[in-house]
Each structure stands twice: as C-alpha cells, then as structure tokens.
Partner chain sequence: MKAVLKSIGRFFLKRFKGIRRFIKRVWAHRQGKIGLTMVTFLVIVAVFAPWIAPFDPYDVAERTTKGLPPSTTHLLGTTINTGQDIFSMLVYGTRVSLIVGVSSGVLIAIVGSVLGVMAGYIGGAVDSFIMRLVDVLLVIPTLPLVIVLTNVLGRDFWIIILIFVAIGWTGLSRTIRSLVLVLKNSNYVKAAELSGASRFHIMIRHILPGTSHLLIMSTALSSAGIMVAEAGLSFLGLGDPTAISWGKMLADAQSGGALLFGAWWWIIAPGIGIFMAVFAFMRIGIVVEEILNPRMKQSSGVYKIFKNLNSSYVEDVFNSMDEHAQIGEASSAKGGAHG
Amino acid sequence: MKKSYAIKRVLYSVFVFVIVMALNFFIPRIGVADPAERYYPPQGNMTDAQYEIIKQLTREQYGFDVSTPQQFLNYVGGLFQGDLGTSFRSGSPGVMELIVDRLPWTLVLSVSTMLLGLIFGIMIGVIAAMKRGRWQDTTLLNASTIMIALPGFFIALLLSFFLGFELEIFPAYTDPNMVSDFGWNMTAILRVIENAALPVLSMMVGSIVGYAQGTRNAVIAVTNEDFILTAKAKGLRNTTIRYKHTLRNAMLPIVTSIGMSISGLIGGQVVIEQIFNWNGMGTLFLEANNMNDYPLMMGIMLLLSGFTILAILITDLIYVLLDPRVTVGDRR
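Structure block, one chain, which must be in the form predicted alone:
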C-alpha cells in the first residue's frame, strides 16, 4: 500500500468528520433561540424573579448560558474527553451512558444479520454465477426483483404475523424483561436468540439477496478472464477454480458492499426495531426526536457519522491492498 494514499485517505476522513461535527452542532440550533425552553418548569406560584432564576439554572445545567461559539468550543472540548453532553431526560443522564446501554442490543441484530447474510449470500451468488441461465440464477434474479419491490417492514410484518402470532414459533414482540434480566448465562443467551430470531430473519432476507446479487455479478465479470481459462485448461477442480481463483479476484465489489454494511451496523433498523419492540439505537433516536432531546440526537448522529466515516476509510485501505492500482490523485 502506498503511504501517500493512506495518509490522504486518513486526512480526508478527518476533514469530513470535522465538517460533520460542525453541522451536527449548528443545524439543531437553527431557528431555536433557547433549546432548553421547553424544559422550564411551569411557573405556578413562583414570582417572575424566581422563575428567571430557575430558567437560568436550567440553561447553566445544559450549557446554554453562553454564546453559541462558546457552546461549540465547549462541545468540542467535551468530545475530546469522551463527553457527548447531558440528555434532557428525567434525571439528566449522560448521552454516552444512554448510547452504551442501547448499542449492544443493536449490534446483536445488525452483526448477526450481516454475518449470516454474507455467508449465505456469497455461497448463493457463486452458485448462481456458475449456473448462469439455469434455475439457480433465475431464482436469484427474481428474488432480487421482488426484494426491490417489497419494503423491509412488509417482510417483518409477514414474519411477525405467521411465525409469531399464527404459528407461535418465535416471540412476535421482544420480551420487555430481556434487557433488565440479562446475565451471562446460557438461559439468558438463549432468550436473546429467541427474541432476536424474527428481527434478524426480517433483515437477513434482503441482506442475503443483496450479497448474492453482488457476488453473482462480480464472479461473472471475471469468469472469462485469461487466468480463469488457464486454470480450466490445466484441469483444476471446479471447486478450486470457483473459490480460489474466481471468487478471490471478484472480491473488490464484495468488499465495498461489506464496507457499506459495516457503516450501518450501529444505526440499527428503526422500523424493524419498532415493529418488534426492540430497544436498540434506532428506537433511542426516535425517542430523542419525539422529546426534542437535542444533546441525545446530536450524540447519536455524531456516533453514526463517525462510524460510517471510519468504515469507509477501512474499506478504502483494504481495497487498495486487494488492488494496488487504486490511487487518489497519484501518478502511476
């Protein structure tokens, strides 16, 4: 890997993150004179002077008692210390604390979906490419068309109705006590697997089809290359040609797909989480939006943006390892 390429990508990623951080801070404040206004208590029997004191204390608690530029500097300083601010929720919990509580549960769904989708998707994609024009390939193409037409939440509703309510194979809704009662024992782990089955299945269907379609197209693109024809002429086994030569050289677009999937790992599937009452990051963001909880929304968006930028950076670096011809403004 060229050092100049890696340095440029890292610097570019840092630049993008700084821009995102600034937008993340200033956009929620557009047209809002006092973000803490809706959290002032009712005036009741308080005098105007007492009420002004309460309002000032509220502003100080959330850091709104200084100018906007100074708030931004305080915000940046807090980020360097790992502080994402204080939520407007009752009890004033830290934003990082709320995110840390929900993040593992989102990862349970997203990581499971990505790994299962990747494994089965690549297998199916390779088979469809090798059986091009036959029923295996036709089935995949038809499934891809159907998945484009069907929204993910519709599949989730179907699975919830048939496998959850009708057949009662899996829970249609997440057990509300699953999180609070969780412990690192086999009973608790099996309980999580049982409750995660339908959400994962709902997302995995589209993931498998997407990876399979991408793998199929990539494999077909290299099937007629000279090195593949040479391998066939040498009499190598089809399995060796398929996985050692063809798939290995078709990895570039697959790596790109994986990178994009990784970038969305912690974002969660908002609609899926809502359908199955799964308390993940998607649900947390909706709660923050409904409550106008600016610090929590800002913390979630910054985390998602940062993770996405990091995933794209890692993908680019892996990409150039697989194909040294990739450059960014460098002369070959």
Second form
Amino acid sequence: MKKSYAIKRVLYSVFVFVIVMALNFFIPRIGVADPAERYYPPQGNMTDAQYEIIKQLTREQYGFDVSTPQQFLNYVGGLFQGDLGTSFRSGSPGVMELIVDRLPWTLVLSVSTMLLGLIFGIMIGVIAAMKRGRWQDTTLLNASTIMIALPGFFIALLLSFFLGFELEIFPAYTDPNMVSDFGWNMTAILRVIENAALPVLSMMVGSIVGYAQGTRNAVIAVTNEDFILTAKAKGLRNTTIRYKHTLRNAMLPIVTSIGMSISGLIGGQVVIEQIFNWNGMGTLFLEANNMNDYPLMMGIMLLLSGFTILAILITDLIYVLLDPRVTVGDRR
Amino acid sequence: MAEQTLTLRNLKVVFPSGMGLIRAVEGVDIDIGKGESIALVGESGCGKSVTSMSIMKLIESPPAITKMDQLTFAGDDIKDYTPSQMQSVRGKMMAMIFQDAMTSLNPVMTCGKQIDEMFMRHMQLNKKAAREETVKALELVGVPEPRKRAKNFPHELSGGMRQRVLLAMAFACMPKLIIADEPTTALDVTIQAQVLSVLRDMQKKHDVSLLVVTHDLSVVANIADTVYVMYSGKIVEKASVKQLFKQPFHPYSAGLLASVPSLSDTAGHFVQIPGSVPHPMKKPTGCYFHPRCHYAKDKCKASMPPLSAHDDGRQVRCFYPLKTNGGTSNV
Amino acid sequence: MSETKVNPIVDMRHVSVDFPVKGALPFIRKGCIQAVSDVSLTIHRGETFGIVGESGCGKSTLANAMIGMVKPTAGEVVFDGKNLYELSRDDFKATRRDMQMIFQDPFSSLNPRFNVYQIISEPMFIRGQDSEATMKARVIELLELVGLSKDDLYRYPSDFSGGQRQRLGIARAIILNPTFLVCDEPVSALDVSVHAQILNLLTDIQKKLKLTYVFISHNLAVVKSICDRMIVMYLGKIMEAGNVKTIFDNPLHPYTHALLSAVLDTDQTKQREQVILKGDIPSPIDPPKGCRFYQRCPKAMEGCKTIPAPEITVEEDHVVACHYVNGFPESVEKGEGYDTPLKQQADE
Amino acid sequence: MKAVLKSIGRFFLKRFKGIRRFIKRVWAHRQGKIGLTMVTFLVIVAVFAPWIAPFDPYDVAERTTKGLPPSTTHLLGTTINTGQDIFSMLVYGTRVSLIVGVSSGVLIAIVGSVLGVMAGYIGGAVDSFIMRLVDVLLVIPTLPLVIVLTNVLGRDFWIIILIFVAIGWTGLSRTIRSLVLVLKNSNYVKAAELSGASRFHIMIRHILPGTSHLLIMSTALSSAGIMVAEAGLSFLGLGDPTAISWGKMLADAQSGGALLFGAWWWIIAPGIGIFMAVFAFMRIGIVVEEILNPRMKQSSGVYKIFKNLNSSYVEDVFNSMDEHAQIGEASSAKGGAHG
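Mind sharing the form predicted together with its partner chain? What's above is the form predicted alone.
And the full complex, kicking off with our chain again.
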C-alpha cells in the first residue's frame, strides 16, 4: 500500500512539474503575437524596418523562427539536457550557468534559515505547549501576534539599520568580494557566516515564530487525544508520554507545514537578498526582471518551483513513513 | 469487608467554566471488594466517567477541582499520592479500558509496542522479554495469531480486535482493579458479546476487581454483581444486580429498566421517563430527579433525599422508594 | 397469494448496490463493496417493517435505495406502483415527497443555523406552494404533535437536548404528510431514558397518520415490539425474513439466534443461553462465495463455504437462507463431504 | 421563478443580519475589539487623507526641509533627498494599502468560494481540474510569479490586484471545498434533498451560509497577507510607480540613504503603517478563526477561569453537595452570584 502511495505521489509531482513547465513556457508569450517583441521591445528611435531586422535576429538567436508547438518541444528537449535557454544578457551566457553560479549562495541562506527556524521553532513550541497558560505560552502568543504582522523585509531593514549601521555588529551589506574570494578555509567560511548573519536572522524570526505556533497547536491537539489518556492510565512516565507518544504524533502536521512553508520562504528571500545585496538567485531574478531577461526569469522560476515540488514530495514521503495510516486515499 | 480493593468516600468534582462551576460529581461513595464486579450505570453527563477517572486520578487539575474524604486502594491510602507515586500504581495495580479503542490506541505505534510498554515500565523487562509477555497477553484475550497481530497498527485491526488489545493491555500486569469505561459501546452486538465474555472470564479467572462504567443495562446484566445507579452527579441507588432487576427502589432505576425494551414485552408501548437529563449547570432544587418523577411530592421539590440504607446492603436516595408491595415500577 | 391481494407500497426486486473502491494507482479499479446484493422484499401499506443487522450489513444502503438516495446497480425499486429509477425528474421529486427519513444522529441532521421554524417548515418551503401563515400554523400544529411547544418556534437546535432534537426531526419528516417513513436507528444516539419517549412518539404518529414505517435497528427487542414484518441482514444479504411473530416464535437462522441472545432480558429467570459468535464481520469488499455467514456460523458445514444459501420459504411469511435449516439444494454440485461440520477455529 | 427570487432576497437579507450579528460577536472579543477599532481608524484615515495630512505628500519643491527629524511641524520628519513630509506620505499610503488589500481580499473570497463550492459540490472532473490548478499554483513561489506577471501584464494598480487574486484564491478554495464536502453529506442536506430541494436551493440555503464565517476570516487574513505582499512589491520598486505606498516609502528610504544617515524615522514610519494595517486585519481574522474553532482557545480560557476562582466559593459549592445540605437553595444562590 505504502509503495503504491509513494509511486502515486512521485507521478503526481512529475505531473505538476510538467504543468509548471508549460506555464513557464507560455507566460512570457501572453499578450504578444511574436515572442520576439517581448524579448526585444521596440525602442523609441528605431524605424519599423530596423525593428523588423532586430526582431528577425532575435527570432533566430532564441529559436522563435519555428512554430509555437515546435518551440515548446525544443524547450522541453532542452530541459532534459539541462539547458534552460540562453540569457538575454550581453555575451549570451546560458541560463543554467548563471543560475549554477548563484545557487549555492541562495541555498546557504535558505537552508540555514530553514534549519535554524525549525530547530528553535519546534523547541519553543514544545515548551509553550507544556507550559500552557503560563508566561512561556503567553509570550509566544504575543510574539507571534506581533511578528506575524511584521513583514520580513521590514525586520531586515531594522536589523540592517541598528545592527549593521548603528552598532556595526554585522555587515549591513554583503561584502562584494565574499563570493570571488571564497575558498574552503576558515577565514572565508567565517566571512560567509558573518555576512549571512543578518539576512538569515531577518528571515528566521518569522519562521521561528511560525513553526513555534504550529508546533504548540499540534502538541496541544495531541495532548487532548484519547490515546494520551491511555498512556497515562498505563502509568507511563511523563517523559515517555511526551516523547514517544505526544511528539511523534505532533510531528505529523508539522512535517506537512514544512512542505507548505517552503514556497513562501523562497519568495520572501528575493526581497531579503535585495536588501543585503546578497548574490543569490533572488538578486539574479530581479536583475533579470529589470533587463526583461525572460529566459533567465523563467529559468529561475522553474528551478524554484521544482525545488518546492521536490520539498513537498519529500515531506509527503516522510509523512508516509511517520504515519502508518496513510494509504491510497487522497490526503490533500 | 476484610479484603476491600477500593474504598472511595465523598468524591466531589467540579469544572470551572465561563458561566460558573459545573457540578460533575457530588459526593460519591464506592466500595469494591476483592474479585468483585461493580457496575456504575447512568446516562451521559451523570458523572460516571468522571468518577472512574478520579479513582485513577486521571482528572487533570487544572481545570478540574477534585475533593474526596478517602481513597483507599489495596490497603494503601492513595488519596494524597503524588503524580509520580500514582504513575507506579496506574497500569500495575489498577488499569483502565476505554470506550473507543480506535482513538484510545496510539495510531502511529504498533499494538504490540503499546503493550510492551506496560511490561517494560512496570516489570522492568527488556524489549524482547516484554514482547514475549505481550504475545502471551494477547493470546489470553483470544487474539488469533498474536505474534503477527502485535506487529499491526491499530487501524489495521477490526474493532473487536482493537478492544481485545485494550483488554490485553489492562490485564498485562494483572492489576488488582480494572476500570472499564463503556468497554463495548462502540461495538456491534455480536462483537460486544465476544468482548464481554472475554472480559468476564478474565476477571473471574484472575480474581481481579472490576468497575464497569456503562449506560447499557445489558452489559450490567452480563458482567456485574453490584450496581450503582448514578443520576446527575449523585448515586441514587446501590443494589445487587439481581435485586435491582427484580425490584428497583428508585423511580429512576425503575424507569431506566422499564424503558429498555425486552423480548418478553408484548405491548407495543414502551414505558417512558418524561423529560430529559438536567443540564449540569441548571440542576433542579431538591431531588434532582423530581421533575421527571411520577411520584414526586412537595418534599422532593424542597430537599435532596439522603442515600439511606435498606435490607441486604441496598441503598436508595429517595423519600418514597418503590417497595416490593405495590410493584409500581410499571408507571 | 397475499401479494396480489395487498397493494404493496414498496417492492424491491433483486436489488444490488455496489460501491466502487478506488485502487492504488490511477485507472486501476481495485474492486467494489457489495453493500447490498440481490435483495428482494415487499413492504405492505400501513405496516412497520424492521431491518435488523450489524454495522456494514447494508441496512442503511438498502433504505437509501428505497427512498431514491442511492441508485441500485441492479434490480428495481417500485414505490407505490412506480418504478422509482425510471421516473422523470419531476415525477421522481413528487414521488419522493411521499417518503421521508428520520436520522440516527439528531445532532447532525438539523442545520445549526436554522431556527425551529425554518427547520420544520423547510420541506414546505421547498415545495413553495404555501404562504408564510399556513406554514407557521402547520409548524405549530406539528410542534404540539411531537410534544414541543410553540414557544420553541424561534429557538435554535443547540438549545435542545438530544431527544427534543429527534422530535424536531420527526416533525420535519411528517410535515408534507408522507406515506412512507424510514427511521434509521432513531434512538441509538440518544440517552437510554428517552428511548421510550421517541419510540412511543413514533408509534403514536404512525397510528394517527397511518404511515408505513421502515425501522432500522440492531436491537431485536425494539423490532419485536414495534414491527410487523422484518428482515435480518448480514453482509448485504437477507438471512431471515418474514412476520415478526413467526420469526420470534420460531427463529431458525443461527445468526438470528446470536442476535437474540445479545438482547438483555430484565426478567432474569428467562435469560436464554448465550450464543457467542467467533471472529469478526468480514469486509464486504470480498464477501464469501457461499453463505456469507459461514465463517462465523456455529452450524457451518463444508458446503456452506461454496454454495450460496437460497432464500426458502419455510412457513407462511417466513423465509430463511440457511443450509443448516433448509438442507442443501438438490440441483447443485455439492462436492465431497459437503455436510461435515466445519471445525471451530481455535480463537475462542 | 418567483420562489427563486424570493429565496435570493431572503438569502441577502439574512446575510446582512448575519453579518451584523457576526460583527457583534467579534466585538465581544477583546482582540476583535482592537482589530475592528484599528480597521475603522485606518479606513477613516484613508478616506479623509487630504484633510488629515498637513502637507502635500507629493510636494518635492520645498528643498529647505530636507532630512528633518520629527518635530511639531513635521510629525514624523521629512525625507533626506526630497524633503517630503513623511507623516503626510504615511497618511496617503493608507489608501493604497487598504484598497489593494481589501479589494483583493474580497475578490479572493468571491473567487475562492465560487471555485471551492464548485469543486466540492459538483465534484468529478470539475473538482479534479480545480484542485490540480490549486496544486500547481501552490508550488510556484508567489512573489517571483507576481513579479513575472507584472512584468508581462503591466504595473497598473488594478492589474496588480487582479494578479494577487489570481494567485491568492488557492488556499481558500481548498478549505471551502473540504467544508462543502462535509456539509454536502450532512443529514440535513439529505433531508432537504428528500423533500425535493434543487441543487440551487441546497447551495443557497445550506452550503453557502455554512461557509460564510470562513469567508469573513479569509477576507481578513488574505487582506493582511496581500498588504504585506504589496508592500514587498513596492519595496522592490515594482508596484504602481505613480502611487505613494508604504512599501515604496521604505524603498526610497533605503535607496535615499536613510540607513546611512541615521534617519530612523524614515524607516520606522512606513513600517508602523504596514504593521498596523496587517495587525488589525490579522486580529479580526484570528478572532473569527477562534469563534469558528473554539477548541484551541477554550483550554487557555478555562485556565484563566481556574486561576481566578475564589476558593471559598468552591468550598461553598463543595459543602452544598454534602448529604442533608440545603443543596437546592445554596446552589442557585451561589451560581447566580458567580455568573
């Protein structure tokens, strides 16, 4: 049963990815007859004849000179070979190369935010649930009501202002040489940590509070379940009940929420990277947007969506491992 | 009286709520002798489950406020036991069987593991030895292929099997007292008969005291020696099953018995108790049952009758008990 | 003979209801639940017809098929001379106004946002032929009939106890003067002390309004007291059927015996011997080929495994489907040692 | 036909009554009171912005007032590069935030409920199509998608709102769908079907009203979410370029060197604006959620009651339970005094 469920989930994820891929292909083609117009909008001082020539060149360069279905096939075929198309930048670098350069730096931020957020979030949530109604709990409640209304980029600005400019504890802007000077030595790694501190901190605050609140609610919900009463009636020790019975069950909704939160985390990171001048995919994406570099934008979008799909798939599969009840029924 | 398993005196439980105190249990006394089987009968909201949970000290405070004069279990005064002292009493000395086995078993743990825990906690066995005991325990309650079943998760078993797993768990350490809270309510009639017969056999064979909490008189008839009838937080009648079924003294017990359709009934009309159970926040003055009682007089409206003793250890909380003469149970 | 004389209100002929079960992977069907298989019955006008069985025996599905809520996969349902599933949309709706249902759970069967007036008048409101005043008058009349007062008109379901809610459900069911009422375990969700109230109310209303009842229950004692004819179902099949008196005087099917023994008799002197069935109710996804009850039957024989038990009339208005009672049919291939009793499984 | 019109009329009449009753319930909540008050305040500010703002927020001509810290004339100081009055900008910014937030919230409620009810009630292919769409939209990171769409479709105010709606309906429709599935199978719907109710009747009388509280909650919560998203978009300089919005103010602050020159007021002011608006709508949403799903809250409420219990009162109640006590009188008198 479980195996077939896993197969079903994998197949479904592939299906979703295919749809996302199609969307990625068609979104830049919305509202224009010729994709070349989108890629190279008419400039003011250009005659029609000149523009026509430029369009023709664009078509040839980006493969728009064939029919749309054929373009789609070429696009899909390229994807299979790891080719996300050609960037509109000067020098026509491949989208893939551009992304691969930035990807690790983005992952540094998102993975550390995620891990720290999860660890602290779950810890705080469990404590709050255990001390329900006492100050630990009310503090979390109040913190979450406030934090939930503070956008990450505002926190980032505040941190950059106070910790960066005023107190000068952490660099307010990312060191531009961080990437180029990077090597696997202590100083370089420390420098990355130092520079990543503020961006990670500003994204982490929100995710800690979010996970903590979720954990608290999940733990309390499980505490009210009948089987916890059974465990108590069995005379089990509090620690056994807490870790073997309560937490294990409370993990289930938490795992699901992790998958769901990833899309938001990735989106929010675009702004944070911009504030701290962090050389990740977010800034790359904004650069692409400013230059109307559609192949690059759509490439990044596809990659980010792919990551999200993968993350949701993984959390789903972990869920299946944790919860023996999951069978074939549609859980979502 | 020499071998008393449990003595409970004057248990009172209230729950605070936004509108005042909910008076769940109002001074309940219960005595259970060794090997005796007691039933606590009442309808939903009468406080029977709260009473049973209070005996195991499983009522959480906050929010509940519990007070009792005496709680003696197997010769020990456990009234003031600390939570950690209670932990070594629960499961080992007294165990509980819950109503809905589906929700009462941890869904992400195999049934076997959940029983293993009992042996590991109370008998200090290692995992392997505990599993051997678990298999034996499952076998005792009539689970076929116990070794295989132990590896199943609760949702993979049928309702009857799950209930047996709960039975095995309760009997695991051969406690002195087992409290069964509506042990068969969620089951089908034929499965109910199976589970009850297992429970009864186990109880008799191992000389365990049993407190069955139920609303179902057929369960009572099947399993209990002595019955406490509860109504709205108070015991209204205590009698042996035979006595009660032959001649109930309290009008409520009489109504309850009469409203259970029986195969020997020939009339197409059922004897009914008018009205419904009072809300725990809006209990009537005087005897709680008087608004629904055919025999209520002014005295019943004014004050609560005491629980008075009658012959053969019977107790009734009624000013005008239905004595044998009239046979007035037929209202 | 009697069937031609009495004009039956419901006539079900070889009705089967299957529910498909989704398989693991898309497009692969795993099988289907045979909730009801090949059930035929007639319900006479004005009688109370009992359907008895445990959970999963298909009694609710059968009732739903009767009132047009579930379309049978095979067979036909004739209500009042009309084949229910061949009627036009409008005729179907009109016919169905003659049928109503009383639900098991009085808490989920009333819309919590509606007040009493809105709940009870809804069927009239849907029909849309009456003025507000007529509807109100009718609702008040019904409230008094079911033992509530007109002061309750604007209260909400949450203000009522379980028994009172069930009364509201009854009032709603009879507002359009139906002829046929399905009561799906109407008391099993209620407190014991109000069971009798509701059962009495139902019988009173039946007498007053000359209704035909289908009464679903798992309690044989209730069925005995209020029903005229009954069927006992197990895993989607009829085990025993006929006149209530006849069946209770002379219960034949081993399953009926088991159900009977589960009924409490407060008169302790009459307590019968307990029949305790072994094993569990099997899943209806893959029911046994032969008699559906053979795995749990104390009288089962080798042949019961493979040969389906036909429904055979043993006396007037008494049908039993059991090889032990009827003997194996002559016409079928029975195989070796078909009449040796099955060994009891070692689980008891 | 007449019956249909009548039922529509009744539906709306009842909705209005329902909404009034509902607001009363929210108001009864302390948090709800805070939320409602703040929202009312923000609406007043947005409507009367020209009268409240002391200066013209667009006025960049007055170059003498550059970079002033908060004072009595410039309540929240001025910008460093252009000398605009920050308080006035803040007041005007309310308009953009509220209009974008609330109109997207309302539109999301409409689109989400229509699609959710369709998916749940019609089922079959419609259901699978809508739910597959939800799954796809859920995996595409929202902000990048919004940026791409604004790039392709333009940055007009209304286009931005429509983009938010096109992306934001997914969560709501999924919740509505599962609620509709529950309602659809409820016994009271079955009873109505038995009485010959049409699908339309069931939808209008039973299913839609059942989702109404959820819609109010979603409108409040998604309004709040979209205000944040809009601020983020403007912060990136990708919002409507002609409008003054809080996000854009923050972007100007960053690019204008507020961080560098220590002009903290320039950062704090729009931040507080965003915080207030989001907080207010969140409050309402959360209060509605609590009204809908009281189980979580109840437990802490009971703890509070437990803490504040008068022990002598409890003692009295316990004593009144004793045998021979005049229980009736005692309980009624004390119960009244406490309640």
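Heads up, when I say rigid core I mean the largest set of C-alphas that superpose within 1.5 Å between the two forms. Numbering follows the first chain given and starts at 1. Computed from a predicted structure; not experimentally measured.
Superposition on the rigid core between these two forms places the CA atom of F165 less than 2 Å from its counterpart. For V100, a C-alpha deviation below 2 angstroms is recorded between these two forms after rigid-core alignment.
In this overlay on the rigid core, T230 has a C-alpha that sits 2 Å or more away from its partner position between these two forms. On rigid-core superposition between these two forms, the C-alpha of Q56 is found to move 3.8 angstrom.
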